[in-house]
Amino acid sequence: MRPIAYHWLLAGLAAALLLALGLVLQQGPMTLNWQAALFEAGSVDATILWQVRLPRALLAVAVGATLGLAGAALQGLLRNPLAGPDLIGVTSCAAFGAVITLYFGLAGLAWFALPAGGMVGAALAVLLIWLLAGSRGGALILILAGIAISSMVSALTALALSLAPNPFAMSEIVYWLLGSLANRSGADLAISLPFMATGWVLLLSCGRYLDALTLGEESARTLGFPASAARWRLVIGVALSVGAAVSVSGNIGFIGLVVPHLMRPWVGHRPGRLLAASALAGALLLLLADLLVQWFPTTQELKLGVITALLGGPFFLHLVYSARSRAA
C-alpha cells in the first residue's frame, strides 16, 4: 500500500474521529435535546450530556488512544509486529493489578489505589517480557512468553475470583475480566488521564529512537542515542499508560495488536511516525466499538471487550494465514 502525507493521514484520523464523538454523543435510549444540554444548567440533558455521555465517550478516545500507542510502541522496541499489550500480557497483568486492589479493599483506601494497581501490574509485565523474549527474541519467543505470563495471571486472577470474599467483590472481578465504559463518570477520567497522558508523552517521545532502531541497537547507540534511558521510558510510558487505562476500563484487547497493522502501511513502515497514528486510529476504533455495544437491542449491554475480542480475533488468524502463506 502507498504511503499517503503524514500530516494528511493525522488530520484526516482527527475528522474521523471527532465525527464518531458527535455520532455517540447523540446514542442512548433518550434523544438530547442539545440547546438544552449546551446552555441550560441542571436541565435533565445536560446532566446526561456532561455527566454520563461526554465521560464515557472521552474514557473511550483516551483509553483507545493508549492501547493503539503502547501496542505500536512494543511493536518499535521488540522489532516484532505480533508485540501488543493484550497478546503478550501486559493487559491481563494490569488487570490482575486492579483485581488485587479491589480483592484487597484498598481502592476504596486511596483515589490512587486503583491506578497504581494497574500500572504496578503492567510494567511488571513489560519487565518480564524484557528478560524473557528481550529485544532479539522472534515471534515464537514473544508468544510464548506472553502464554506463560498471561497464564499465570490468568491463574492467580481465577484464584481471586474462587476465593472472592462477597459477591460485590465477584462482580467487580468479573468486571475487569470482560472490560466496559458503561457507568464511568468524570471521576474516573479525571484519575486516569493524567497518568495516560504522561505515558503518551514518554512514548512519543521515543519516536526517533525507535526509527533508529530498525537499523539494530549498535546502529542506534551509534547514532547518539542513549539505548538504555530510552528503554526505560518506553517501559515507564507503557506501564503508566496501559495500567491507568486497565484500571478504568478492563481488560480490552487486540486494539495494540490491530491498529499498529491497519496504520503501518499508510506511515511507510516507520516506527516513529507509527505511534501518533496508532493513537488516534485506536481511539477511533474504540469508540466505534463503544457505539456498536451501545446499538445492539440487548436487554443488559454487551461488554466491551467482548465486541474487540470478536473484531480482533479474526484478523489476528488473517496474520497467521498471511504469514503461513508467506513461508511457504
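In this text, the rigid core denotes the largest set of C-alpha atoms whose superposition between the two forms falls within 1.5 Å. Because the structure is predicted, anything quoted here is derived from the model rather than measured. Numbering follows the first chain given and starts at 1. What changes on going to the form predicted in complex with the partner chain:
- Comparing the forms between the two forms, the C-alpha position of Val120 differs by less than 2 angstroms, with the core used for superposition.
- Here Ala197 does not count as shifted, since its C-alpha moves by less than 2 Å between the two forms after the core is aligned.
- After superposition on the rigid core, displacement of the C-alpha of Cys206 between the two forms stays below 2 Å.
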Given for the second form:
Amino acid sequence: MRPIAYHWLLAGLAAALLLALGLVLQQGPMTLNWQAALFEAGSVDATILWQVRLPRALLAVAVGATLGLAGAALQGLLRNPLAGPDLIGVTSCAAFGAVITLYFGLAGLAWFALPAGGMVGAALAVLLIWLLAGSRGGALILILAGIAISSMVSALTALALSLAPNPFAMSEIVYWLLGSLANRSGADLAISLPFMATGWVLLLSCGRYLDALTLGEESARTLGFPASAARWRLVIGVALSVGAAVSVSGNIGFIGLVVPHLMRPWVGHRPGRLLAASALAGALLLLLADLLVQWFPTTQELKLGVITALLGGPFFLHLVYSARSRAA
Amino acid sequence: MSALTAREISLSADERLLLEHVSFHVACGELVGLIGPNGAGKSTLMRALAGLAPCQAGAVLCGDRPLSELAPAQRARLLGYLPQGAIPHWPLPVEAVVELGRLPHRRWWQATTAADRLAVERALGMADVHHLRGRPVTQLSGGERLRVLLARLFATDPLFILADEPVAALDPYHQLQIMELLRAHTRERQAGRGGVVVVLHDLNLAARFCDRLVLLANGRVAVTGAPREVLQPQWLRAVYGVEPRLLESDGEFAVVPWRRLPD
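Since the structure above is the form predicted alone, I would like to see how the form predicted in complex with the partner chain looks, so please show that one next.
Complete assembly follows, chain above in first position.
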C-alpha cells in the first residue's frame, strides 16, 4: 500500500470521525429531533442528546483514542508489533486499580480518586512488563508475561468484587472484565478526560524518539535522545491515559493491538506518525463498535469488549499466522 | 574541533575491567582502524567514544570539550555511531531511514527543511542507494542494508563516524565498497573533512584502507601506528596468538594469519 500524504490521512480520519459522531448521536431507541435538541433547553430531546448520547459518544472517542495511541506508543517503545495495552496486562491492572478504589470506599476521598486508582494500576503494569521483557525480551516473553499478569489480575479483580459488600457483584465483574460504555454520564467524562488528555500530550510528544528507536536503543541515544527521559514520558503517558480510560470504561480489549496494525502501512511504518493516526483511528473504531453494541438485538445490551474481542481476536490470529509464515 | 580524543579512560562493568588507561585519538581526515582479538574491548571503546558508556576514569574530548558537557543533540551532530549488527525494527522505506539521520538537526516542532531534503539526497547518492529509496529496509540484502545505514550517518553529516564491525557479515565486494564509503567520509564530507574509527577483524582491509591502526589487547592499547608498524609478526603472535605471513603486492602489503601458535 502506498502511504498517502500524512496530513490528508489525518484529515480524512478526522472527517470520518465527525461523520461517525453525527451518526452515533442520531442513533438510539428514540429518533432525535435536532431542532428541539439543540435549541430548546429542557426538552426531552435536549436531555437525551446532552446527557445521554453525547457523553457516551465522546467517552467512546476519548477511550478509543487512548487505546489506539497507547497501543502505537507501546509497540514503538518495545519495538514489538504484538504489544498492546490489553495484551500485556496494562488494562487489566488499571481495571483492578479502579475496582479497588471503587469498592473499598476510596473513590469518595477525592474527585480524581477513581482514575488515580486506574492510573496506579496501569503504571505498575507497564513497569512490571518493562522489567520482565524490556525491549530485548522478544515477542514470546512479552506475551507470556502479559498473559500471566492479565489472568492473575483479572482473577484478583473478580475476587475483590466478590468480597466487596455488593449485591451486583456478578454483573460488575463482567463490566470490569469486558468493558462497556453504557450508562456513562458527563461526570465520568469530566473526571477522566483531563488525565487522558495529559497522557495524549505526553505520548504524542514522543514521536521523534520512537522514530529514532527504529534503529535501536543505542543509535537512538547517539541521535540525541537520552534514553531515560523519553522512556519515562512514554510510561507515564500510557499510565495516565490508559488508567483514566479504563477507570470509566472497564477493560476493552484489542483496540490497542489492532488499530496500529491497520494504520501502519498508511504512514509508511513510521512509528512517530503512527501515533496521531492510531489515536484518530482508535476513536473511530471504538465509536463504531459502540454503535454496533447498541444495534445488536440482544435482550441485555452486549458488552463492548465482546464486540472488540470478536473483531480483534481473528485479527490477532491472522497476525500470529503471518508472523509464523515469515519465520518459516 | 578537529580531533576526538580519549584520555586515559578506564571502564569496568560487573566488576570486570574492560578498558584500562586507554588513550586514543582520531583527527579529521583520518581513518583509524581498531583491531584486536574478541573481547579485547574494541566495542567498549567505541561505545565510550560515542558517549554511550560512561568512563570511571579519564575523559573523552571532542576538540577541547569533554563529551559529557555537550548537549545530546549537539553531540549527535558531531558523532555518528553505527552499532554492531544493527537491523532496523520496522519495514520503513529506505528514504525514511536515511531521513532519521536529520533528527539531531531540527527541534521537535520543526518540519523537514530544504536543507534536510538536500542532505538526504546527497547521502542517498553517496552511499549508492538512490535506486532503493522506496524499498522496505527490512527486505534488503546485508550489503544494501549496511549502505542504507551508512547513508543515514552521511545524512547526519557528523564530524566523526564510529563504525563497529560494519563489514563483518559481508562478501568481499561489499566489504571493499563499505571501506571505500568510510574513506570517502574522511575526504568529502559536506563541511570539510571528517574522521572515521572502524572496528575490523579483517587485517587486510585494516592494512589497505586505514591511515593508522590501534591494536587492543585485554582492555589496553598494545601498539598503535601505521599499518606496517602495527601488523608486525611479533605483535600478531603476542596479541592474536597466530603466526602470520606478510605478502607484498603492487607496493601494498597484505597479512595472512597462517597458523595458530601452540597455547
